[in-house]
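Here we start with a single chain on its own, the form predicted alone, put down as structure tokens.
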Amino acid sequence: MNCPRCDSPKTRVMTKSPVGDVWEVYVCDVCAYSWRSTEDPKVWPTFKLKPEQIPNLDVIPAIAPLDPDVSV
């Protein structure tokens, strides 16, 4: 199965519907976009990356940590 934003083959399940096998993520190791088994390919990006685009894409930053004080 190929990428649906950068066409790349190098995709991978990235996790399966904990009850009934029902759907799956998957997962590009090329442009780290994620996408349900699931979903209509309609829904799907209307965009394509190029390969030189690619390493120029922003990081996903890291989430905080949790503030001691706050209580939830």
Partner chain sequence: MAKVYKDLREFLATLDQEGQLLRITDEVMPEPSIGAAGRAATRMSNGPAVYFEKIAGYKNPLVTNAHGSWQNHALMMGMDKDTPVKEQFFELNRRWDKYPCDPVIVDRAQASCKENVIESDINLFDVLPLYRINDQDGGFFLSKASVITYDRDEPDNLGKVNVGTYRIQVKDVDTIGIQALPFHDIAIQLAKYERRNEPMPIAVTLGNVPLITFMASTPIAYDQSEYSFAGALQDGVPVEITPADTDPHLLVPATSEVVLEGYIKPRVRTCEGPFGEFPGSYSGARNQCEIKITHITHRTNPIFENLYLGMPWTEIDYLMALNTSVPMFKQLHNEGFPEVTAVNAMYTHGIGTIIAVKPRFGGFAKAAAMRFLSTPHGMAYGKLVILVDDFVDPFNLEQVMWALTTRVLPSKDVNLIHNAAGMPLDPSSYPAGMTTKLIIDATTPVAPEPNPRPVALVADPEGTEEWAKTLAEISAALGK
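With the form predicted alone done, generate the form predicted together with its partner chain in the same format.
Below: the lone chain, stripped of partners and molecules.
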């Protein structure tokens, strides 16, 4: 099943309904879009994302520089 937003095939079941077998929730590992099996997601064209756009989205808040004595 492809992601309704970025069309990536890298989607998976995030969880199933805690009570009964009523629904599942899916998530895209590329863009984090999530939806329930009982929904029929129709992402508007303005909110579609291409996977290559994601690294270029605005970063909020900006990441502060590391202190000089700290390394990652």
